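First, one chain by itself: the form predicted alone, in structure tokens.
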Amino acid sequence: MSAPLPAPELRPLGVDGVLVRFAATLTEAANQRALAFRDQVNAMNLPGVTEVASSLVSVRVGFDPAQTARQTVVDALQTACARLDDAVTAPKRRWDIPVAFGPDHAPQLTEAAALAGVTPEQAVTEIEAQILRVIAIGFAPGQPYLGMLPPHWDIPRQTSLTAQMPNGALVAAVRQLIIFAADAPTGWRHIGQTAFRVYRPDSDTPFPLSPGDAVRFRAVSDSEYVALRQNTDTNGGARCTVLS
């Protein structure tokens, strides 16, 4: 049985925010509570609240000081914390996303697999078998942090940065995967490539993924990946299934 989570901490965050933190380090249970709390506060429709945004283990609640007082918001959040249980919140959507794991599109798969104690083929099989969660969106617009992989995937970041990771790169570290939203440097290892775009600024839904969504990856050949990338109408061949 896992240890009980500590009581949530409520802390001021600037002149117009309150941070509700459920743990000091990332665990699946703490992330689940953060996501459930975000949904609960959104459903409360608190007057003057302007934003309810979750991260890995915390939730920021923003408010307009001209419309409500900080203490009023804190009192409401303390009541919400007291009502929050540890039940797992089922995902409302599941995404199936094609990924190329061939050598041309996964230059660090062998290295990452070795750190996880598996072969590259086993690594791909394990990743395909996982139903991951979007545990947070951050660092770049729409960029998802996906977890949690099995414990042997608790591999460290690189000690130096890769100068540029391409848009759509699937990268791994610390039991998590990320799909890169834009060309950028990183210390995470490049283990696959998807044509799925997690940030589409010209779309009615610029951020297709949301915290709490389930994600499953499907391996495709390099040629299939190239075809998906060229077909701009399918967003990389990703499919979204509404679960509830």
Contents of the next structure:
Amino acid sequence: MSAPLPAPELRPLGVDGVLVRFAATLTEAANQRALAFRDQVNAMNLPGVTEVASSLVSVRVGFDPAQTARQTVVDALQTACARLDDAVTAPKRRWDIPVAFGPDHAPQLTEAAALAGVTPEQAVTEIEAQILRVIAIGFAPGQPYLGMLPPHWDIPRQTSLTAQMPNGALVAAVRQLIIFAADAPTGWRHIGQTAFRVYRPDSDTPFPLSPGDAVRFRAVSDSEYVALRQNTDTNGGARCTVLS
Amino acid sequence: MTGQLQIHSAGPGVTIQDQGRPGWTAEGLSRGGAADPLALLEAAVLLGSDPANAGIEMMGMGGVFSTTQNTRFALTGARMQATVDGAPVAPNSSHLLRAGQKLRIGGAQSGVFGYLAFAGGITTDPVMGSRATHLTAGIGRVLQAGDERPLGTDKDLLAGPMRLPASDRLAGGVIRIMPGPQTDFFDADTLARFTQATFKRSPRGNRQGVRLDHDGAGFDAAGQLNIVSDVIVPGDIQMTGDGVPYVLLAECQTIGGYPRIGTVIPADLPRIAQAMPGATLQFQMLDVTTADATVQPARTQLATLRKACQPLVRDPHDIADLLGYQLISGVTPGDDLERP
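Please give the other form, namely the form predicted together with the partner chain, since only the form predicted alone has been shown so far.
Entire complex below, previous chain first.
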């Protein structure tokens, strides 16, 4: 049983925003509260509220100052905070995503597994067994932060940056996994590769994942990954199940 | 038939921009849009066109452009020397460009981001509700020699040239900021030092943000290496690892882990974007109520600009071929256009 969470803090974030912060450190409980709060504020349909964006442990509520006032928004959010119970938000959707864990497309799996104190085979088994949640989307468009892995996966970022992580790279650090949205540098370690695209600007659904979604990874061979990548209309082999 | 904008040459940071793509922060996509959105509103007022129109943003350096149809255009934002077929055109004003004429726009003389807008707007296909190029998100790309982009028709070709007073936001100065979610992670001494310091805009900057240099110690927050990543917005002042401030602009990321000392108010953010490398900047911390009171809706900004907009009277010094004009024999009663 973890310690009770502190009362949420409300802070300004820009002339058109209020940030509601649920904790000073990332925990699953704080992330769940942020996601539940986001859902609740969305359901309230507050006049003048233009955007409700959740992060790891906080939610920014954006408003149009021409339509409402900060104090009105703050009052409504405080009411929402008081009503927020500890009910865990069940995922609305589950994604099953094929990942190649090597040998060709996972250059740092062995290194990351060693830091977590397991063999590469155990690492893949553990990741496959885990039902992860999208705890936030951000940094790059559509890019999911997935968590949380078991505590022994609390591995640090590398001190030096990997100059170019390819689109679809599965990277690990601090009990989280990220599917990379674009070719970009990172300090996280490259442990797998998926043909699933988390950002498709030209599509009707540019951002397939949403915070709160459940994600399971399924290991596939390098050759299966290459086939999925070449077959561009299969969503990288990913399947989405709507949960009741 | 739709006209085309033809790009004959372009500086390294020439992109299509509009007022941006709000509403996607939760999906990891920042609003983007013009680094100096007011400059596009100024252009819309000069041309009497839709403020939502897309125009050309030129970072530091312009290019050579022509159009396949006659159209009025406006130049706003950074002051850049411009000519049409060799004849100078004034900044902060609208002019006629005839089909095939060459509009040459040079390097920024003051300010960083210049804007070239056309009366009918650039009419590329919107992506997620906006035509703005978002380089870090891979939406659109920088324009290059040989590119062509569709232009809307100018429905008021005969409207005379107009001008607006020169912008006062190109030379740095005092920037008003407001407290943010992490301001109290900084102790009182650090906050005081920050608002007393004089910064220089670093040469390191782009549409994502600009770095500020100063003499003296960095500005560190308590426990700054363990701060959980949080939502960030344009205007936030991040302290990077060595305590150096970095002001986020339109194309910033949506989540960041560096501590933020405060947020530049939207009214003053173009002043940061437009500060040239080496320009000096200082920060003044407002309380939240005062900061909130500075907000001006776009319609208020547009109304203010419309009042300031005047017909452009050409200074004889700017008319290169003055002696070639028939200054006497062309005298008329002045009501030619009203007579049947």
